[in-house]
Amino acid sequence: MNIAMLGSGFIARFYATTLHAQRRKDRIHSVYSRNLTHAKTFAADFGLERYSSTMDEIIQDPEVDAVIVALPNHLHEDAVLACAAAGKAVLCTKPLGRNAAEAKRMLEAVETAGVFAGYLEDLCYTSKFLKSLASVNAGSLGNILWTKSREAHPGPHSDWFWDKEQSGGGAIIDLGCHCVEIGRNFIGKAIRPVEVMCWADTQVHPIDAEDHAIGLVRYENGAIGQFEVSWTFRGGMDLRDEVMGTEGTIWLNSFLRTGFEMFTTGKGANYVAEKAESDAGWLFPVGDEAHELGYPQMFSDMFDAMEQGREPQETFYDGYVVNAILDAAFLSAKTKKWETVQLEDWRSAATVAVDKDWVSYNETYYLIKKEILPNGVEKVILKDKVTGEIRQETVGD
């Protein structure tokens, strides 16, 4: 593929090292930079035959497979939009929108011109995440209940981000959609989300956006999707998720502790990892960061999904479900209640099961709980299926 980079700042930046790495075959071809400077600068810094300050340039130039959207987010649409006009395959970052009404119409334009469009969701691509998934998918956790995602750093890198116009809101749109879609996936993606309760405040930055919030989503089957986000932890970006099933439980981190550990007093100060807040003392870097955060991987179901005719593991669709549960987010977050996930374009048939398969001890009880005391006793608890009481006994008695 001959890619397009829409954008040439961090995430940019990140992808095509990505792209460039271990011999990939498919390259970045040109850059487009608002800033024609920093496009020059890019250009020089990966190889790149063309660069430009003119969108439209670089989009409909007839060499391009592949566009990929790199800009802040209020620029997504415009982007995508004129990718769908000109026929182009386009890739987006997250979030796809800065509401789902954006989301909606930038689907709306993939799907009309026949395009193929992918959600550039890397959290969903990481080995750690994608093996966990598959032994969910495998039932090893029996139904899932209860899912929690948390990402918590410093606060992002660029000056748009705290704008609230142009990125759409502060962390809940900057790392709510990460933890969102990382809850679908556990949960099902066929299973509604029905509403939302969120808490947001900005307790530490001088912004009008928030820079810390916790929200529930509650899904058709009953299972809970739980999202902590934060732009005011310090220490470096903590990455960690946990799924609880009925028949087990899953705990991730994926990026503060992964194993690699180091003091310095500083000398040599190098870059660390994403989000490092100090390059002296105890540190914690990281040995492969784009392949840690899914980079690799990412583009590898992105690039097969286009050659194979098939959708990607992440789409423009998902995205818009993201958006969504967002948005009510945000308007939980200011109404303090629970408020409906508005979706005007649901696509799953998925008849949703909500009888509870209670577990039959005997013909008489329902099996509560089983263990083994201290002095090796096994004790049961049961609830009568008729009265209700509950007991127990001691197996053998």
The other form holds:
There are 4 protein chains.
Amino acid sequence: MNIAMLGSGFIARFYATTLHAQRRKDRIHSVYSRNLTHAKTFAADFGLERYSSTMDEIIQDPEVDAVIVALPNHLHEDAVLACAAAGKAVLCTKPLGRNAAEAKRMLEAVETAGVFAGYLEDLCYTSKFLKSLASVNAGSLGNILWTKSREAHPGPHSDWFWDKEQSGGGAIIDLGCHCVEIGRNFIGKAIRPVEVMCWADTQVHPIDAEDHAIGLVRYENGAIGQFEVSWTFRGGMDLRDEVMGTEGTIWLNSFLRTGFEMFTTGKGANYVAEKAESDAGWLFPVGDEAHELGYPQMFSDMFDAMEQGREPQETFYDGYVVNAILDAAFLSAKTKKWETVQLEDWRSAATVAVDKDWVSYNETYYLIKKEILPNGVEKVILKDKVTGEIRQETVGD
Amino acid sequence: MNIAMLGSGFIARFYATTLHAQRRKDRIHSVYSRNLTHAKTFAADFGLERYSSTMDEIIQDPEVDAVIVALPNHLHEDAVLACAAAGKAVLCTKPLGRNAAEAKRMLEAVETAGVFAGYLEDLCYTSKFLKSLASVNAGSLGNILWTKSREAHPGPHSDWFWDKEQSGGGAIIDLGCHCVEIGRNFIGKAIRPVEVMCWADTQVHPIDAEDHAIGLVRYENGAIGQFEVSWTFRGGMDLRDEVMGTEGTIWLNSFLRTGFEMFTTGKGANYVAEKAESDAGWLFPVGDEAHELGYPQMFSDMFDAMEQGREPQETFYDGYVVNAILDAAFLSAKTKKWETVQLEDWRSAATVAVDKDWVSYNETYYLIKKEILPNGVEKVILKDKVTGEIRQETVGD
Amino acid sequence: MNIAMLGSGFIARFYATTLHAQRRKDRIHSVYSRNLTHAKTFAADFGLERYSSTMDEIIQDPEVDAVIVALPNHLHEDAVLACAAAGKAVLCTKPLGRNAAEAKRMLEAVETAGVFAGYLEDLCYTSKFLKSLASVNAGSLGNILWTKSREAHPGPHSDWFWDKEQSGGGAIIDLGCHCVEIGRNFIGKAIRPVEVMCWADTQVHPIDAEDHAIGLVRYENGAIGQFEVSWTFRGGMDLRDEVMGTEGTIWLNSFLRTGFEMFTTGKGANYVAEKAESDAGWLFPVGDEAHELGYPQMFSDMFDAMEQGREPQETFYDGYVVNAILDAAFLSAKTKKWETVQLEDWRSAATVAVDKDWVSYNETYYLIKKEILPNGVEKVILKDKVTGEIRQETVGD
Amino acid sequence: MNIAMLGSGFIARFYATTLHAQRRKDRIHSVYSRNLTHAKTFAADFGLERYSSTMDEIIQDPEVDAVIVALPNHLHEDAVLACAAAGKAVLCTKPLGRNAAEAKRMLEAVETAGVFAGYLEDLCYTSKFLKSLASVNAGSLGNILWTKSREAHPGPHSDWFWDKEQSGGGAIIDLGCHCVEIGRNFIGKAIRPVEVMCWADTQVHPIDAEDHAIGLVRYENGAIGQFEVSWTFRGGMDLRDEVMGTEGTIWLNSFLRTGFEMFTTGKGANYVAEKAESDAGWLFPVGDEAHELGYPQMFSDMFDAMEQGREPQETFYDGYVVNAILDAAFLSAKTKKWETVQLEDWRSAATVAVDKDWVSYNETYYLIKKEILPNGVEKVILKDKVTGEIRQETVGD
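Same protein, different form: I have the form predicted alone, so give me the form predicted together with a further copy of the same chain.
And the full complex, kicking off with our chain again.
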């Protein structure tokens, strides 16, 4: 697969490094940057023959099979529209748009043009996430009640992230897009997200956008997808997910506590991990950051999907739904109440019966709880099916 | 110290076991229970001479120095009022009241009577909490921005907890009272809690009260105290706290991951820990549950305070503030918007200037962020103090 | 209980602080130190009326119920002999002697005098250890095959520890005494320790004693008690135990990973924990060090035992066995081969049949292993009872 | 790269799955198995055109670029010699031989034939290991004093492992080969391993080989490489490494505690991870087992090395040194004393000065230790350079 890279910054380099590692067969073919010097340097670093500061020249190159959009958020739409116009497969970094309107225009452009389109939501491709999702789908956790996805670190690498106009927001748009899609996967993509409640504030930095936010997304079946995002966290990159179901729990830690612990006095200090804040004392490095963040697995799915003529796991439609949820979050942070998720284009036909699964204890009672006390006695808490009275009994006492 | 125990259930036994362990000098003197048989059994188990099913008989016993109220929530008020009337020092289990009105009447009763009163909020006395609080007060974390306190397990032990009328609510009143007071301590008791946003639902059980809730308490200085409470958690007792400050982070785990890990095929199965759900596979027992939950430390503070003529760390006033916050949480769960915390009796004179601590980079710019990139280059993100423009520079590149 | 403290250094202060906390009823009554100024300061700090630089004056005080020996190792024997001569109950800090000969003389002295004697092996009293031991004794782990006890830190607090003559050795005598007794408890005190293999070296410090050692103690039933001790560890105090049995595993971490994690930039730095090496970055404080190290639980057992006329859990005989094992370890480190544990006084009558518990699969085969393969197939590895041939079968394939 | 696979069992399938994943460009071309049906099934499962039960037919195929030896241990030598004879590049699974004599003949065969040869020591290629090794080589840990590598699980998958004749031993040869090479990398491949002390026993299974062993490898510079191997562990696959240096510590956990925790009641049970023992309760799955075990990274290095005309990181010479160390371990387990590592072919010219790095405090004293006491006072322990006397001083007290 010959790939054109639009962008030459941090994320473009992370993508390119991933693709050119581990004897993978797909190669970066060319690079576009608004700044020709940056394009030239990038091309030299990755051994590319072609580079340009003219986007269309790169996109329309007939040797290019797919285009990766690795540009700041405010440039996604133009780039995607150019790819669609050129009939080129396009993979767009996250978030898809700065808002649902932008995302919807991108979605329509690629669908109208009939080109392959993939949404580069890497955190839905980490090995831990994929295996967790398989367990959830296999029923190991029963009905999913709540998910929490947390991404917090001391703030992003480039200036444009901090400028609300270019990025579309602060920590919500930068990090919340990951968290929302993680929760949506666990709860089920066919379940409609109904409304959002969100707190957001600019607690620390001299910026207009929020640097800290907490949100709750309520789905049609009553499940809650919680997100916690912050640019004010101290201690490195905090990437954690939790899932609660009626039959189990999953806890994932993708960065700070993954079985790699190092103490050093600081002698021979070197790079530890993305957004680590220290190079002495107890450190928690990550073995292979790209793999832990899901990059190689994501690109494998994308290119496999292209070759197999199927949709990738994360599509532009998913990106659009995420943007719609984030739009509601931004609105809720202002209005201070729950706001409806505006989804003009909702594609799932699933009708959700909210299923409470009450357990009958006998003809008279529902079982509320069964428990073994420290003294070994089993106790049940029961509710009368008719009167609603709650009482307890010890069993075999 | 001679202590009268009102109540003979799970928590009364936990208190008594704690007090009669480790060669402590204070002793349970007598016990009251509505059910005389229960009182008698309790007295026998703990070697007490006196027991009764008449509350006043126990309270008014002249040999009694202090009374512990370990009764269901709906019986707290009457018991506390009786103690106040009898001029007896009283220690009341959590929550203080079912709502702020009840709590306020209890507060006024003990203050009018001039008796010592302590609020038995054990989770604000765990050794981890006390040491964390000392670090926070010493400034190790800078300004506190956010706290999260989580208590989740498969549900309480006794029938009355599940009955909204007797308990005053579900997981919010049972567990949220801990979480709110933990957050309030870290953020600062002198900082006024302003408003609350709360989601609550009955996701699993056949009850009227909520079995799962998430709330955000916003304080006057912009700090957020988040609580997560659930009776639907699977996997044991999840007791975790987090604190984020401008200079640091604290993560506490008080039960499931405290350095005690056991795998067993189940041969020789026995009691593992409170609310553990399994006795085979990987288990996470707690060495000394009473100590991990703060009971001995709490009683030491209470009786030391009585002897020293000072207030204990956790007072009836604290219990009242917690109830007021929870009242706002219940209301918000219904109205689906932020609700003001109604505090008729607010005692702190602190005036909070919301302090943003922006860092000046030089005459022209504020510093948004400084970071070492993987290639060792230092990059700064800056904001023009006048124009607000955001730009980046690499330093010494 | 009125207690006389012999010694006024680090461990004496730790003991006294423990005893005077949490409303315990036993009190330090008086203190002896070779240095009168130290004795006076200690007395002032703990509110004691009496102090002296004459040991016998303190021991023979008729108001003293029990004497705690908290002196450097080379002074234990004289102090214990003086207590025995005075007919006083005596509690001696660890190790009991510098070698088995010293320990045996102390043991004989207290037994001849008929005084109560307790061995202050605190790490056999931590709540985690006690609960683990109960699980092991209840059979949750089946037959114990191997234990590992590890104590490693950057070195002790006082000069005499580093002087082989006064201490009796280096890390082996200082830390190995804990580790050996922990392993011995898990394997069973009635099982005879047979032989020891030990590596020891002075890897880092300008001293004669070893600053790092690894040893294996083989018990009569084939179980191995491994110890790992070091004064060269960087990163704090590493206190970990592991137990492997035929039915399960226990992992204990008593200091560095107990559910208390703090990141700080170093603003407001303060004391973190014993032997912590840093006050910035990721820190792992311990909530209540005395409790985590078993001190209060140990003293409760000691004084309860005195009052109840029973032996404490850790006796002078245990201290003697530990010294005998360490003697073999020191010898093995020199001879570079396994050395027999010389126990002139072995008191257990248990005859150990080494029990292999081979599982019969059917009339023809022993079962070596049963396993579920990733494809769900169950596979068994079998051994012919007669020919010894090993073969595999898949079941229900 | 066209690859021939010799063997069709568990490890052959793991290798093939790894190579055919993640859009890698190297492909399995053909397979040999002694059992033609197994070869045919393997070929069908991986989409191979060629399979055979004649080894030479597969090896000599001119379209084959490299041969992977994934056969039981007793068949390695013949296979490698056949590859060498055919002039084919050969990658051999671990251990290289059943003993150093076999390994040496294999080493000589490939060197004489001048073919590329790689030693498939996957655990020296995990991302955590590679990053740790880079930190160690950069000096972050100072001088390495001790390493511990532990591999323990409930026993291997196939019958031949359990048969000493075919495998060359038990847990030592199966697991110890990993552990020894991990320690050797951290301590430095140029440092000569001098002698070994090893305990081994057959504690549980009805077999002749050892199912549990602990060994210490002493290197010329005084560093110790400890290995702990067992087929008797309960609780899953315990893969942990530790490194202690004068300036720091590394702790790696490659399987059981890597940030992926799941509790399930067992509903919807499915495959968790290699050698997991349970599918209910708290489980610790591994996201991507092949990646966590180093397989993809290992093959990338191997094939990159072939193309670049350089040696891979792990060579047949490394495999030979490992076998020589294990030979000494087996001997020591019998003789019960340290045994010299017999290395007829030692290739490093490094002369090691054992460097103690004693720190001078001033003209008179060496510094033994500096410490901040809980009261904030700094204390130093000093040794007189001439008399050897040890004393302490408090600084600025």
